[in-house]
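Just the one chain here, the form predicted on its own, laid out as structure tokens.
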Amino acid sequence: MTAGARRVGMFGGAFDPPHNGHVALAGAALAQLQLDELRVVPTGHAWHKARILTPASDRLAMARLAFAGLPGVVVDDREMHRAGPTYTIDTLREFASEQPGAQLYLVMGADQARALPSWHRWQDLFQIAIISIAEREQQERAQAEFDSMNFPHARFAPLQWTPMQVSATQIRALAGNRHNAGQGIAQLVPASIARYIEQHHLYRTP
């Protein structure tokens, strides 16, 4: 990388939906790491997850609306059309042929950190991107497991930010509820965000 460099982040995710977690940690990323760009990259076929997502052309309009207000993010569909599972390494190498001479961070939270050798090709993200891991207590911890799995050349850059207590998952169970899907996830997601599951009636259970 040569001095000046364009730095270009990647946080990917299910977003499913998207919550105020999500945006405040995009928000860290860009501020933090001084990114010229983040791409927001919502998975395609999620090979990791046992449950079947919401449509993609639901979770790609409410990642747009969520992270509307950031300037600087860029929303990437290309996921989303890649035929079969999705992998993170291969987005990651189209960034760098894409974006010649970039310097390229891969933004994730805790939850991801700990998963990331169950990765496709993990080992192989060390060697194209800074790892970048949003957590406040455990950041220390985090990355001496990496240090201690041997990589000399795996280079972490850590974001300090106030975990939330929030998870697409809770919010899912919340918006289920007919009576106060509303109410119940108000606090927890983008008001374009709860707009958008009560118009389109989504995560109702039969």
Contents of the next structure:
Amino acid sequence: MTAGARRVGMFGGAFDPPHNGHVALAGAALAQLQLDELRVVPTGHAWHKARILTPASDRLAMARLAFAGLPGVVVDDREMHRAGPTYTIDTLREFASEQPGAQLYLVMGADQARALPSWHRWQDLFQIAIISIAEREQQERAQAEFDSMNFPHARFAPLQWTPMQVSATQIRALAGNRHNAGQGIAQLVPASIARYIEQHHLYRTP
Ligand code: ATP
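Could you output the structure for the form predicted in complex with adenosine-5'-triphosphate (ATP), given that the previous block was the form predicted on its own?
What follows is the entire complex, opening with the chain shown before.
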């Protein structure tokens, strides 16, 4: 990286739906990593998610709403247009060629970090980007797994982060409960997302 290089982050996910944990993590990454830009990249067909995802158009609309208040976030829908499985390494390579000289950061939660060694060309990720991990439980340290692998190319940037007990799984389950769907999720998602879920009848169990 050259001094003063542009700093570009990538934060990928299903965002089905986006929630307060995602928004807080994006804000923390922008501020602490001093990013010029954070690309929020909703997945197309994520090869590692067994569940059928909500249509891309809804997830994209919700991502735009959820991150609208964070200057510096660009919601990037390129993976949704890719045929077949999408891989983070391909997206990072595209960013590298579009923004030559930029220092790339890959931001993720600890669950994704733990799964990283199963990702396509995962070791190349560290060559192209610095990885920044947000813990999801108190007292866990996903980065430690890489320390113990003695993998010399690993590059990490620390993120000060107080774990937030919120997941999209939990929100889908709450939204599926007709009796208190709105109330149940109100504290967990931005108001615009609660409205979108309600108006589009998402996550209703048949
Ligand atoms: P699901 O419950 O459906 O698996 P999720 O809440 O993990 O969803 P994703 O869209 O899969 O949400 O996550 C996108 C990224 O955000 C991943 O890197 C994930 O680890 C991270 N993330 C999600 N929730 C949190 C959280 N509460 N704290 C830290 N990172 C989080």
